[in-house]
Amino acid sequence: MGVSQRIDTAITRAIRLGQDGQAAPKQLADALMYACTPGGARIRPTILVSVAMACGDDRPEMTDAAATALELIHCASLVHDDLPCFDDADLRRGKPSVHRAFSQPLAVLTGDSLIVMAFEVLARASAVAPDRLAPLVSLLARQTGMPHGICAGQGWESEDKIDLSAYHRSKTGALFIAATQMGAVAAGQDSEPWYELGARIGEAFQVADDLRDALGCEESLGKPAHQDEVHNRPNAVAALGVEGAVTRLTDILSGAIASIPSCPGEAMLAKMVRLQAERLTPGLTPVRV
């Protein structure tokens, strides 16, 4: 089973358990699956599984649980981000956003349910490697909430004065840091050496997202374009120009590869980072790393 199929199978299994057949409210149950499928690129869980495999992946059930939990948190954040009180986006992944398809109350409940489900998935896998559960829960919680997680990232948009570095690190980098560190822990390794790789990939993703938002269109992105300009958000294209942003992206990705800790799958991870770079920048100036 390939990494992509492995991730999708684990996520679908978790959502099915969360829907609980006829005992659950049908619309909310349907909204859970709608919010997570189709899954887009699944970049974050792919990174997590790739790191775990590079470190030996001696407890694949724990790796699958960690990857699923991370993706559920990511999907929850997208549901909440699209709400009228935030981005007020009508589209996500080429289809109506959850609040457009199911209503605003159900979208709030969907995001909340996915967050709770993420930690339930981890708890359910605890018997596989009990000593790894607490670090995984701690890492995911830290990169989800305050003061440095994705909640903080959204919170920065309500401030009059924005710390750009902290904003990008929280809004985008947090779940990439979670991906690399949780992948290592799921495989029984120390999380700390993997922080820099996650932070660099997260920074690269933010710059690439800024480029796509500035240069793309709604049809190609599967969501509204030019949102940074509409919402007057700080972004790499406004600060550096298109060519400067592409150069910055190349530099970040080169640094990401150089930061990969020594491990049996080091070469494989470098290849994965290059592949993700290509996926991040479709139709843009090729990024060489």
Second form
Protein chains: 2
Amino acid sequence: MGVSQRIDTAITRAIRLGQDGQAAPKQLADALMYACTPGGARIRPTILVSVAMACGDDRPEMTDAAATALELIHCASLVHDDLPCFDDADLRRGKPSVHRAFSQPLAVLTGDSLIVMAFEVLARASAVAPDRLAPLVSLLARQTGMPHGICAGQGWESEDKIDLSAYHRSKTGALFIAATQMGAVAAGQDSEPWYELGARIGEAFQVADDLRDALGCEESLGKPAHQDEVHNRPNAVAALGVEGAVTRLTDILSGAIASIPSCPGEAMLAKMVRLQAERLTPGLTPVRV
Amino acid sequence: MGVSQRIDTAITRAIRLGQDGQAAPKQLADALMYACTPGGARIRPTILVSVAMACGDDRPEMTDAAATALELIHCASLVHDDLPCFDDADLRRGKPSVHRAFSQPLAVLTGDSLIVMAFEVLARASAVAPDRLAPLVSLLARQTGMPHGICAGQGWESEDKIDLSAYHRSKTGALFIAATQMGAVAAGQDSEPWYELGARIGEAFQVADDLRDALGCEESLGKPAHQDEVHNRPNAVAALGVEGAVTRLTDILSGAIASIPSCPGEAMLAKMVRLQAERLTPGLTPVRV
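Mind pulling up the form predicted together with another copy of the chain next to the form predicted alone we just looked at?
Below, the chain from earlier opens the complete complex, with every other chain and molecule after it.
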């Protein structure tokens, strides 16, 4: 089974466990599946599984659970971010957003349920590696909640004075840091050496997202473009110009590859980073690192 | 330190760890504290700590963490339930609801952050009892998310045909079941024998809440009364009349006390259940069990 199929299988299985025939409210059960499948690029769990494989992947069930948990958190954040009180987005991944397809109450509950399910999935799988549960829960929580996770990232948008570095690290970087660190821990390795790779991939992703938003690549964004301008959010293209932003993206990716800790799968990981970079900027420019 | 002070100290400490001076968005940090302090009756964590103490409370840090996690989930649910798309409540615990005092985006993020923090608190404390983390995360997640937790309970309100038994067990009973079962596990005991006590306290709480809502006891409810009628929700007083509902409440509480598993603190627990029953129905009627 390829990485992509492995991730989709694990996610679908987790959500099916959150349904329960007659004894569960059907619309909310449907909304959970709708929010998570078919997926987007699954870039965060792909990075997580790639790091775990580079570290030996000695407990594949734990890796699958970590990848699933991370993607569930990401999907939850998309559902809540799309709500009318945030981005008020009608579309997500080329179909109506959850609150458009179902309702606002069901969209709030979908996000809440997916966050809870993420931690539940980790606990369920931990029978195969009990000592990895506490660090996995801690890493995922740290990069999701307050004061440093994606909730904090969104929270910065309500402040008059934004700490831009904290904002970007929390809003976009956090789940990439979770991806590399959780991948290492799922495979029984220390998380600390994997922080930098995640942080740098996160920075690259932010610049690539800024490029696609500014240049109006709606198809690969999977959501309406030019939202940074509409919502007056900081954007690397506004600051550096298109060429400057592409140069910056290339530099960050080189740094990311240089930061990969020595491990059996080092070369494979470098290839994965290059591949993700190409997926991030389809048809935009040849980013060679 | 009494149980009540012990709980408040643990909750305040957990939320302070979610702040971080300059590096966290201030309004969201303030909203987390606002949503959780000063507390309501803290009835769920009080039950949890009481059960843990009845079971020996051999790892007080784990008990404190479990009580905190449960109360954070409860507070998160109140913040989200008050949103305009649900109850549209202006008041909670006698002060403006979080979305009124801050904003809707910050209220959504407050709920999300509190859910995440609940699991983080459990992971952090688990160093003193690593084998208790997986069951505590599983129990809390089961009673919070889909298909059987409080999210499912709210989800039922979007269905045309409601499974009333599943609705009440999920919406109100779930966190009481979590309270008794997590209390036992935090003290190193098996969770299963403690299910029934939680379920029965949950039923009693539902009937008491119905009574207070129908009779307009806004002060002890801490929120606007007559909401069941306004939102056309099932209510025990509508079904049984006031006297019938009081009789039912007394019967349920007797059953709750009879269900307490044999343990060193059995008599203390029975007293706690009676005390909570009196707090649930202040001035309403002498509920003697």
